[in-house]
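Below sits a lone chain in structure tokens, taken as the form predicted on its own.
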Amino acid sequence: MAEQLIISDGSKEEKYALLYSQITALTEGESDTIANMANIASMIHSTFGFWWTGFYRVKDNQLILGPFQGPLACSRIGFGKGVCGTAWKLRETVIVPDVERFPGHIACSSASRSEIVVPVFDKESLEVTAVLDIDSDTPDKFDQTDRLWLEKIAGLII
């Protein structure tokens, strides 16, 4: 069984770099997508202490809740709906500094203040198969450093 290292010291960039190398090592030996999503959500959540960290999988033309860490979550999200559905539709990462200012935001938790959603593509980078959704209880929590590293991490899932 692999031991997870929790990184509490260092810059955000240093934390992501170490986390990325740990996730790379973990996913190299595991072909099951759900297992990888579960461990990745746990590792990101433990490293950064975000409010909610998890995945929604594309199934039957909607996003279905997948592995996550944090409080209760919405089970299903439609294409183009909320931040997750928008990232899926646009096929790009969406950073929302203040969820109350995002038109059509789906409030699964009133404690969520900011959010980043990263699409996960299939091996050919043609179809979105899932999204990585991370919420913070702090406004304006996510930036381009988060985008860069979370996109790299999302690339390790499939």
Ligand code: SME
Contents of the next structure:
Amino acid sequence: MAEQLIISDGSKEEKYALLYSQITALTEGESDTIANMANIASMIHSTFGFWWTGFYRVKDNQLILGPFQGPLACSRIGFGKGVCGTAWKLRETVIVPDVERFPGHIACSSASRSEIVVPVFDKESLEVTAVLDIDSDTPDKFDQTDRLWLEKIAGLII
Ligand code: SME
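Could the form predicted in complex with the named molecule be shown next, to go alongside the form predicted on its own?
Every component of the complex follows; first up is the chain already shown.
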């Protein structure tokens, strides 16, 4: 059957697996958190072509903009505010298929249609130290595969 001869052009799962191994190698050799966040944002962003990929770090009881790729973004987000502040408060990943249906969504860009925010924990997994925020200009872009791999990637940040 012709179908059986088709070689995969790289499924999302395969892309994440490769990305994860690259990020593991990168972070093993670098102890600076900001440097690692900067490269991780760049690698995720260029692999998938998302609209916005970046980090907000917890500082002074707020989320403050960290390394990112994409257009200008808001600098500070309060605890429990927007998708980012909600993921921080809940201490769990939040997937938003349609940002217009998320009460309190903070629209840094009108092009954003869907979003995923993954918390980053300290090494004892006690405190949320940052969040990884990804926006897509496509509705319903993120699923449990994204969640699984992005949580694994977030776990590489110390
Ligand atoms: N939409 C986010 C704000 C950050 S930007 O998307 C980069 C939120 O509601 O928290």
